[in-house]
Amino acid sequence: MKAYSIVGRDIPRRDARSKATGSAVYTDDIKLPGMLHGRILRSPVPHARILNIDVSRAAALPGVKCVITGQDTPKIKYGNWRLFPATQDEYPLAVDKVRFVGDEVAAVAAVDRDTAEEALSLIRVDYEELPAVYDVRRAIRKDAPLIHEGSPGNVSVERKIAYGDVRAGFREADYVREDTFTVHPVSHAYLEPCSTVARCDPDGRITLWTSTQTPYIVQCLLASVLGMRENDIRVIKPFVGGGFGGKMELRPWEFCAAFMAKKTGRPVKFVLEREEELVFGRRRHPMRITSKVGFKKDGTLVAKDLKILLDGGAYNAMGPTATFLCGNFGAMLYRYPNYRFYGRHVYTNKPPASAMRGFGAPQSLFAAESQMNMAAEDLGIDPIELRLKNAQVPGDVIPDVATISSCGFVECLREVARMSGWNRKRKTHKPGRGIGVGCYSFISGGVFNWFNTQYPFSAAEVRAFSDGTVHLLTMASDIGQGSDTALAQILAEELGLRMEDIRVTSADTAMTPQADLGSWGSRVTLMAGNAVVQAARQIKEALFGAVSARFNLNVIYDFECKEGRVQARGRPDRGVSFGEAVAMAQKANRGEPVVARGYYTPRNKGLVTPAFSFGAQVAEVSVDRETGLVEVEKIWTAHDCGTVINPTAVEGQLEGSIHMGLGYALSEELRMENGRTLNRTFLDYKMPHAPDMPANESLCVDTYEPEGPMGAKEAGEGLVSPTAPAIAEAVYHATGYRCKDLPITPEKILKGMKK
């Protein structure tokens, strides 16, 4: 691997001091003169026609300045942005029907929050209740109540992937198994509840401060539903207290704040309560996964047939994308010569499911990795050896979907076996103690070549100054993952500067280059990083020309930016400071600023992504055989994220992923009854706490991704997927209980042990 001076170092995050001292400004900290406070009225029933809404008493309450219903709005639907316009099925406020308990019906803006809350109680809504359906298998039956007209059988989206001959593959298989897995909904549980503040300028333009991970997408969708021009809306992302996919869409409160600010002429703020987030908020898709796999007796995979029903809840949200992706993830990690996927996104009368960290991978890979472990036992082959036999390697092709470029999966498997002492522990475990393995692969940003746009996927602007500093402007959104720091490291490395020489302005649609699709799909380091590199190289080209002219050097000299200087390589005497070089370039161009813009859009990189990460994880657990309580003793991870930009940041992503995977595997669950979420607080929603975190050890396998900036690729979302299957296999190793329906609870373990 190439030696770098800034990239690969443990650089503290740029926002660390602000967050540690409490000076970071989040959306809820914003207070504007004359600001009103908004609240949303939600449906108490899961499925009903709206017959009438009477807001007169609420509007007459002293202190209430605005009350709106769906009938007051432009009645324009929105949804999965421009990826699948036909799937846009959601109004900001319900117009004709409500489809889940919590569906947004009306909004109030008042002089204070208490008055707004009181006004909600004065709104009268007449509903005609309709039959509801809560189970995906029931929802697709012919006699099921129809949730959306135009979606027969309540199936909103179908996605298929197929290559090879699956039937022939199973005929040649010596061993075939078919299993059904169910995975459950969980909450993003970000620390900062959603909030937004809107202000309407005298010229009618809107400024929206909002807790989002996709400011440009919010700008586009908000303009659409308000019937405004895109650039008459400015979206600013302040500090964000976590997103994990839950803040990547336009949401009703953002529309209501903007619409009511325009109507009243006063700023309007909405802040959700934790109960609203848990009970009515977006969540990870529950799925019913049926997977059939075939092997030769020596362990060679020959075929896979995967069918998935996604429980999308009442609206599509980002479900159409998730439907395709879980089929893509089902084809990853191993060489499947014959593969077929059929996925259906199904409406039910429950809160909508949408994007959450991993975006279909945790569900699909739980099934895939569990089956690999089951097949290994039946075939009498060690689970890691079975994976090594079938592991994807560089150059492997998934027809019409992806080509694997860099891939350290084999190395990850070998390293995690070594680190964990796998061979010894697997053979000599004690009763109640077990060890298991799970693996993952993940995209480094979505390409989705069916998605046409007039804008690039990512853009960056770099301004260089004669005082030796540079200013990076990017719409990439730092939501806690540290992307502002990583992009600054890439820029500092490319220009030979120090981190303190770099200033970053990010995530403001009026200030930063148009078009970055936000923080999702682990896209920022690769895509925004490439845009930064391209802009930096244009800056260098301008500076190299100025320095070359200054010393009368011809083109045979190779120049470099190093340690704050611009110089001929190997001739430090033929160079000047970075700031002097900028001044020379400006003088040569009659004072024109040294500014460059870089762009990145993947070309000819398959249907899904320009690069994949890979990894393997081993979990060791102890299980109390009398209570069924599981304690995860230690987790080992070996992963391939290409060139490591910031080791501390990667370690933080890993530990955060383990925490989320731990809760997904063992404790977190949104309990539902007749469309209602029962656990309404964090007391009832059991996230792991700090004392529950196991010891962990990790290793980054050395690979270089040609498509990534300086060889880097994703390390944000893929790591969340292997923990649940690794723990499930370890629990089986310890107890003999095989979990195929997450989460793995003590009750299930005790019942399974009795069987």
Given for the second form:
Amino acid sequence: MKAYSIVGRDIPRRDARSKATGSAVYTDDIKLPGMLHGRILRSPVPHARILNIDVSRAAALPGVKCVITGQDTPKIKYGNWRLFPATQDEYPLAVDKVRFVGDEVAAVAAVDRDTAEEALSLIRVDYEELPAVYDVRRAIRKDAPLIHEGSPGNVSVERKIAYGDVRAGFREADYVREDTFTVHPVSHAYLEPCSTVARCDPDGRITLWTSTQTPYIVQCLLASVLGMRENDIRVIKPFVGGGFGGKMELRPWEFCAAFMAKKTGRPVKFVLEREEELVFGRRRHPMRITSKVGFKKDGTLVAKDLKILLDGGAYNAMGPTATFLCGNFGAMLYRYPNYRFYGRHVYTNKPPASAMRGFGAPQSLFAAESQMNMAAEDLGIDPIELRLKNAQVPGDVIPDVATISSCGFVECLREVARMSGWNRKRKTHKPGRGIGVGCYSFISGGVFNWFNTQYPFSAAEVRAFSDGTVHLLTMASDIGQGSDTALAQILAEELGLRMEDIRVTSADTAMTPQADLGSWGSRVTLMAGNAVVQAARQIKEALFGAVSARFNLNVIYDFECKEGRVQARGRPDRGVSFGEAVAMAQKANRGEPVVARGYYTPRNKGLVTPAFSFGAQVAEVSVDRETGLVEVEKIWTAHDCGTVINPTAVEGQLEGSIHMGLGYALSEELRMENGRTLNRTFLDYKMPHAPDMPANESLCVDTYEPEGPMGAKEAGEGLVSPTAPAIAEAVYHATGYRCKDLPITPEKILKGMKK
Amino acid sequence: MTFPKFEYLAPQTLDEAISILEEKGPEVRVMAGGTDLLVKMRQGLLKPRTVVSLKRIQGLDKISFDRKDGLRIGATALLADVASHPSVRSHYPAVAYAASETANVQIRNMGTVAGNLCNAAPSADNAPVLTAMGACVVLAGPRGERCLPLDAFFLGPGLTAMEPSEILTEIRVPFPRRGTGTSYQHLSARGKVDISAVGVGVMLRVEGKTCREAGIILGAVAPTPLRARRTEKLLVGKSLTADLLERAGRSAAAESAPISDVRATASYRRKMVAVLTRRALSEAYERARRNAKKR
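What would you give as the form predicted in complex with its partner chain, now that the form predicted alone is on the page?
Below is the entire complex, every chain and molecule, led by the chain shown above.
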């Protein structure tokens, strides 16, 4: 690994102090003079035509300043997939129909929350109920109720991938198996519920403070639904209490706040309740995954045929991307010479599913990795050996998907086997105890430009000052993952400065350079990091020129920024402090500030991602064979995230991923009945608690990603995928129960053990 | 949901508190830790006009113990204090354990055992063991005090035998006779920190291997904590063999009347009653034998 002085060190997070002391300002902390409080009326029925809405009693309630319904709005549809307008299927407030329990129907702004809440109860909506459908297999039948005009069969998006010859592949195979897996909906459960404050200036411009992962997307889509120009809207992201994919779209309350602020001339705030988040909120896609794989006797993979039905709920949201990605992930990790994928995104009358940490990978890889474990057993080959035999390596080409550059998957498998004592534990079988493996690969940002941005994917502006400080401006959004810290580290490293020399302004669409697509798909470190490096290098060029002139140095000298100085490489005597160098460069340019911009847009990297991460995880469990309760005792992880920028941040991502993976595997599930979500509070939505967390041990294998800033790639999402298949395999090893329908509940284990 | 507007009173004496209840009528609610009451109010499930806090009444948080009167837990004694009290831990280990397993750290530091009983959830972690041990609750009202056995206290989910103007001031648990052992077993989907999907509290008194007295209370499998009377009878007078404990588990399961909900299905709950009853009996039996030797 290359030696760095700031990158690779445990630099404390820039937001740690303000979060720990409570001084961090989140959206709900913003209070503006004259501010109104908004609440949203939601549909109580899963599928209905709106016949009439009577808001007169609500509007007459003292303290109510504004009541709106879909009829008051410009009635412009929106959606993240701007490149394909046909996929934009949502109105901010329902216009003709409601399509799920919770669909937004009307909004109220009042002098306080209680009044707004009371006003909601005074709105009368007449619905003509329509037949509803909740199951993907029913929804695609010809006689199913149609949820959206223009999407016959309720299929909104299809994706096919095919390479090689799958039929010929299966003919060659000695062993073929086909399995169907189903996975369930889970909640992002970010601690900060969605919140937004809008203000309208007297000149009609809007400022929106909002809890989002994607200020730029919110800015553009809000402009389009309001019929305004993009740059008459300024979106600011305050501190955000987590997103995990659930805050990357324009949402109705953002529209309603802006629209009602415009109408009333007063700021309007919306803060969602936890119950709204759980019952009506975005969620991870439930999927029905049918996978057929073929192997040679010796374990060599020959073919895979993957079919996935995504249960999208009532609107597309980020479902189209999930549809693309789950097919891509199905082709990852192993060399499939012949591969076919057919994915369909299906509408149902349920709250829309959308992006959630892993973005199709947790579902797709639960199936792929479980099937790998089943095949290993049938073939009589150790599961890790079978993986090693087929593992992708650097330079592998996946037609239609990508060429793999850095890849430490083989090392990950070997390391995780060593760390966990795999060989010994796998052979010595004690009843009620088990050990299992699961693996992942993930993207470091997406390439496919579904948002159809005309800007670079990421941008950074660096301003250098003669007092030795620099100011980094970027639209990249720190939502708790630590990008403000990581990007400052990258900049400090490149410029030879200390962390305290760097000021960061981020995620303000009016003040930071255009643009950044947001925090999703594990794109920020690589993409915004590259933009920062590019800007920093231009600053360095300017400073190197000034220093070279000052010392009248031979042109063959190389220069460096190191420890606060700008100097000829290896010659500290031929150099000046960073601040002096800035002053010199500035004077040489007649006072012009030393400012540079850097950009990054992936090119010639296929349509999926510029770089893949890899990893392998082993879980050891004990199962109470009478109650079916599973205790995950320990988790070992070896992963390849390229150069580690901040080890503590990576460890935090790993632990957070294990926590999420644990809940996904064992206890979390949004339970549905006739389109209604039954878990209304955290009492009944079972996220694991601190004492439920297993011990964990991890290792980052040493790789260098040529496309990443200083060799880095993603570490924030991929890690969430291996936990469920590893636990499922460990439970099988312990009990003989093989889970093909997540979550692994005690009841299923008890039933499964009887066989 | 918004918080309904209400009047908040914090009297300093019990008499004052009782007269407030009398005066305000049925739309008043008594609050100890507030960890159930305030949540229900916020969810719009309860809309009292007046909330009367007991927290400022001196001495109501007392936990006292002696061998003659047994254990007394004051109405505002915290779950955390009951769980860590040395006398509770040594003489009433299952009472301490149930308190220590109720909800989470934050709630145990605010909530009370008395509140857990008055909330009358079928899943209340503290009800089974206390009921099994023959505890009673002291109810103070305008016409004085009465002592009501817990068996007669729970009437249904959220319903108790308390009069609207009565306040539960104390829980009294008799000193266990020689040869007594207790146990609380519970489980839920989340594992370590959760509301119980099933809970079983047991008290056994033995002479040698023979069971002389048995109390078995099942939680979260009926509208109230349920006494498994047939199973108790099955045990009394018999030698507590592994086979008998197994049969007792099955018998308790048969006596239970669980429902299916978001936390577990009825059939799983019933199976778990069998497992947990057997485990509770076996732990209680171990403790009973140790207790018989100790004195």
